Structures are given as C-alpha cells and as structure tokens.
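Take a look at this single chain, the form predicted on its own, given in structure tokens.
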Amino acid sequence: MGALKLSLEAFAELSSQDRTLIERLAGKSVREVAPRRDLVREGDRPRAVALMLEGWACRYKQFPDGRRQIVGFHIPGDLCDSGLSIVREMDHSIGAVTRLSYAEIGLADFEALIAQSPVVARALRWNELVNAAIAREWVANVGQRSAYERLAHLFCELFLRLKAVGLTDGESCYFPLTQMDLASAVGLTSVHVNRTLQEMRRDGLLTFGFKRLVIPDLEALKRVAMFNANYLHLGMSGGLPD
C-alpha cells in the first residue's frame, strides 16, 4: 500500500507516523471483490471501514422493480464508511464496478486510530464534510442541469478526484464506467447518454471508450458544465491547487 495516495491527504498533511498507522491497519485484512458484486448490501450491519486500494466501486440505491440509482463513486485512495460505526444498518449498498481490492479496517481498530492521531481525525472530519458536499452537488446536477451539462459535470468531478490521487496521465485517465453506469448516476436512460456522448465527441470536448477518458480541454468542459470545484475542497493540504 506504500505507493497508494490517500484521498485524506487532500485535507491534512499526514506524517510518516500517521501513514504507518493507517498502513498497518490496512494490511490486516485485504479483500477482493469481483466486478459487479457487492461489498455491502442495504440492511447489513456496519462492521468495518473500507479503504479502496485498487479498482472502482459505487454507492447505490436499489428499487423493488429493479431500477438502480448510483449516488456516488469510490476510487483508489478513498476511505469510505468512516462514519458508519454509529448506525445500526446500511441504508444503501456498495458494489464493485471493476475487480476491486480493499482493506477492511475493523471499527474498534479504526476508533483507536482516530484516538491516536488528531491529524487523521481532522482529515476524516473534512472527508465527511466533502462527501456531504458532493451529495448536494449531485442533487443539483440531476435536478437542474441538462443531460449535456450533467455528464460534463460528472466527468469534471471524477477527473479532478483522480488527479488529486495521481491517477491521471496528462489529459486522460483510466475510466471503467459503462454508459449504463453513467445513466444510473445522472438520472438518464442509456440511450440518452449514448446520444449525449456522441454530441460531446462531435463538439471536441472528450473521447470516451475502451475504458479510457480523454479531456483535451478541461477548462472548456468546466464552462459547459458550469463546474465550480469548491465543493471538493481539494488543495487543503497536498491536493490540487485552489
């Protein structure tokens, strides 16, 4: 895990001791999940905090008739479920988008980590605030933006989050989401997503396919999406510049 850049490092300057504490706990129990299988299901009792090591995951709500709404994505370096030790059961599911490797940190161990490191505790508080801010932005995205703007906004958000943990290569990045995943995240049909992506390609804003996203002009894409990165709060410490 030594080469993994933690998303928490955007919010606090982790010392080598802080990182060693996290890595020691993360090394206790590493689990793998096949693509499109669940890590946690709605109704489960929370038993651990998950640190994403490799691969992508999504949070989602499943409806009785089979429809699914994705409400968030997790990428390598994300520490998720850090606030779930106080709830009795999960109110949503977490599923693997790709083959996923994650560290399962027991709740007792996690609470001990927070007690040992005020810096980690502060970073976690920021992390939870940012997760809430992202949720608000997603509501605004689905409620007020056009299909074109919704997709542009999601691409901007994910690209910047990937950049913050060193997972972009210039103007491109690994991007395993399918058109159906995108449709579930932005409240559109997959047919509508397909038409919109074709339009965005014709406009020269992006290239999407073969698990690769290329954004030749990120500033242009931001303008189309009316994207303001302030809700991500990157650049607090070690992240992207403000």
Given for the second form:
Number of protein chains: 2
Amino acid sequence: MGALKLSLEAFAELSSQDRTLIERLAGKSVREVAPRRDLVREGDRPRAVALMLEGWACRYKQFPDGRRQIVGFHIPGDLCDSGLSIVREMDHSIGAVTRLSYAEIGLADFEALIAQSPVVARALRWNELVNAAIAREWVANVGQRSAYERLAHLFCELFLRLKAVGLTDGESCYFPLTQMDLASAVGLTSVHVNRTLQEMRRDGLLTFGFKRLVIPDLEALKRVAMFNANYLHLGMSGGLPD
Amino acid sequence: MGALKLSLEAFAELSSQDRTLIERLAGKSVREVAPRRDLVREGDRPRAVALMLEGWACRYKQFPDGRRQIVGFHIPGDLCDSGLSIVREMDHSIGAVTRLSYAEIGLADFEALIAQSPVVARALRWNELVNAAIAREWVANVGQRSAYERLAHLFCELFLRLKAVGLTDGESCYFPLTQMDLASAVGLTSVHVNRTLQEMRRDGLLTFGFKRLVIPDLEALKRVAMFNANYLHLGMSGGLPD
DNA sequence: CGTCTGATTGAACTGATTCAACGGATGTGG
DNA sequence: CCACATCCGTTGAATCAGTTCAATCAGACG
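Rather than the form predicted on its own that you just supplied, could I have the structure of the form predicted in complex with the DNA?
All chains and molecules follow, beginning with the one already shown.
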C-alpha cells in the first residue's frame, strides 16, 4: 500500500513511524470483496476495523419493505468502524459498490496501535467525529435541499474527499456510482436523478458517465449546492482545502 | 442533580464512585440558557463539554438562504460534544428549545475524568457512537419515509430516549417541541406537519399538544414508523428496551 | 387590552414519483 | 461468434405528496 494516502492524514501529521506501524498492520490480512456484495450485515457483531485499500463501499439501511437508504460512502484511505468494537451489533450494513479490497485489522492489534501512538489515537477520534459530522450534513442535505442541490452537494463532498487522498486528476475523478446508487444516497428515485443529471449537464456543471465524473468549475458547483466544507474538518495538516 | 439519570447509564453500569466523580464536576459550573437562545454557534471553537441537566436543546444547520434543518435533539442526561474538543470549529449550532440548564465541564477536568475511570471513558465513546448512529438513522428517516412515518419515527425515538433517562410517565411525557421544530427536524413544512399530526390523532396513534405527548400504543406507533430501536444501542444495563 | 407566537384551514400549485416501455452496453454460455 | 440475459440509463404521461401563500384563530404574556 505504498501509494495509499490515508484519510486520517488530513487530520493529523503522521510520523514515518506511525505510517510504518499502520502499514505493517494493513499488510497482515487483506480481503477482497466482489462488487455489490456485503462486507458487514445489519445485526452482525462487529469484529474488526477495516482500512479501505481499493474500491468504494457504502453504508446503507434497508427497511422491511425493501426501501433502501445509503447513509455514507467509503473511499480508499478511509478507516471504517474504528469505534464499533464497543457496540454489540451493527445497526446498518456495509456493501461493496465496486470490487474492493481492504485490510482487516484485528481488535487487539488496533488497541495496541492506539496505545503506541497518541497521534494516531487522536486522528482516529477525529475520524469518528468527521464521520458523524458527515452524517449530520447528509440529514440537512436530504431534509432541505432540492434534487438539483442535493446531487451537487454529494458530488462536492465526494470530490473533495477523493482529492484529500490524492484520488482526483485535476478536475475529474473515477466515480463508480450508478444513478440508482445516487438516488438511494440522496433520497430520490433513479428516474428523477437521471432527469436532474441531464439538467446539470445542460447547465455545464458536470459530466458524468463511464464511471468518471468531471467537474469543470468546482466553485460553481459549490455555489449551487450551498456547499460549506467546514463539516469535513480537513486542513489540519496537508490535503485541503485548496 | 441527585435525581438526574445520565444517558450514559444506558450504555454502562457506572459505579457509585464514577457517579460521584461526575456529579462533582457537574456541580462546578451550572449555566442557564433562555429558550430559543443559542448555546454554541456554527464557527465557534468548542470550549467545553456540556452535561444537560434540564430542558431540551437541538443541533441545527442554517443555510445562507435561511432554510434550517435540525439534525438532532438533546434531552436531560445527555452529554454533548464529548469529542469536539479535537475539532477546530463547530460545523453547526446548538440552540435551546426550552429554558435549559447544563453543567459545563472544562476540558482539563474532562480529560482527568476519562483518565480516572475506564468505565466512564468507554461509556463516552459509546455515547459518541450512538450520536453518530442517530444521525445516520435520521438520514434514512428523512430520505425514505413519508411524512406520516417520519413523524412517527421521531416520536418513537424521543420517547424511548426519554424513557431511558426516566423522563416518561407511563405512556406520556413532557414534550416541548413546536410544530415548526418538528417540521425542521423531519424536513417538512409546518403546515404539512400540522395536517399529518391531525391524521395521526384521528388514527388514535397519539395526542400532542400543551407540551405533552401521549402515545397510547407505542408498539402500534413503532409499526407504522418501521421503528427498530437497534440504532440507539440501549440495553447494555438498565433502561431499555422494555 | 394589545401583541406575539404557534396552530389551523383552504386552494392553487409543483417537484418528484410511479409505471411502463425501450435502448444500449456488457457479459456469458453454447 | 451469435443468442440471450442482465444491468443501467433514458423517455413519456399520469398522478400525488408535500409546498406555497394567505388568511384566521387561540392561547400566553406583559
């Protein structure tokens, strides 16, 4: 995982020792998941922490009647469930969006890591807080914004998060979500997402398709989304914003 | 605060020493806030942890154009922002719904408390995780449920949380939210909340008014809300469910 | 009393859903 | 290499849940 930049590194300056510690753990047990398979299912007892290496995952809640809401995405460099060892059972599922690989870090190793490096421990708490902040932002997104604004906001968030871990290429990035994924993330139907995306393309805000997203003018997109990056709490060290 | 039951106590069995430690801190600096005033404003640097003693508060996000989304409520016994000392600035505001009093716990005292009691430290992490889980549940609530279901779900959540800290009285509880508060918590207009509440009353699901909520048949309400209490992660010790 | 804030009602409107069909790309097995 | 299936994106038309605007009403409070 030499090239991998951790999302933690947007929160804290990790020493080379810290990185070595983490890399050693990450090498121990790498798992692969096929696209659209679940990593963890609601009701499971959480067993381990996952460091995302490649591919995208989503957290989602499924209702008895089949409705489904995505409540967050995870991209490479993200650390999932660093706190959930405390919890008895998962209240939602995590599914692979693409083919995906992650490093499974056992609880004992994880606790040892925290004990060894206060910087890492602090970054982990930060990570948890940011996850919660993202969830709150999503509430506001789905609760108050129009379809057009919601999608714009989601694109902004994901683009900035990808940028923070070095996964953007100028004004574009790999973007594997289908319109159905987008729909269940922003609480709309895929039909309406489709029509809204057409509108956004017409307005020159973005190009979307073939698993790539291009945002020619990020500032313009932020403006229509009323996007304020403060909730990502980036920029403690490198990474972002700008 | 002899009578106060902490929401933490739904997660961990606190020893009498733990409680004494907390009570001593809580006595140090008690603050009062008038209804509809802000405790913390977006952009502020968080300074202290707040232990809610009396009254209700809400977390909310306000957009430049005036739209407003409530992203969570806090009731007596809740501990707010136990993690936010790490964060540079608040990404949302906290406002008093009612007249309210809380104990402000300084960071130094707080860190000392954590260091002294591993049980409390663990309960605090649990508390943070539950807050995040609630936010995710709200995303699903606003994203997927109908107006009728959304309100039912919110009532279920608040009733159970109140019950967990001993603030319910059989099938009823003190409930100071206005229809406008409800509206901006579930992402609807107050007009539509009003009409939906009338429907719910007609269906015998609840009585609401005069700052009291009565739920004659909680199971029925849960059913229409598709409410699953798992995300509250109660029931480690006393409190709940059932 | 007069003034607020919050609850209630009505009527017109609209953003988003629903249902149903079709098209294009990709993959797979024979 | 074709036949078939599947997944995803696209389109149209009808419908509906929730909004908007505007007026009225009721209780609370100085």
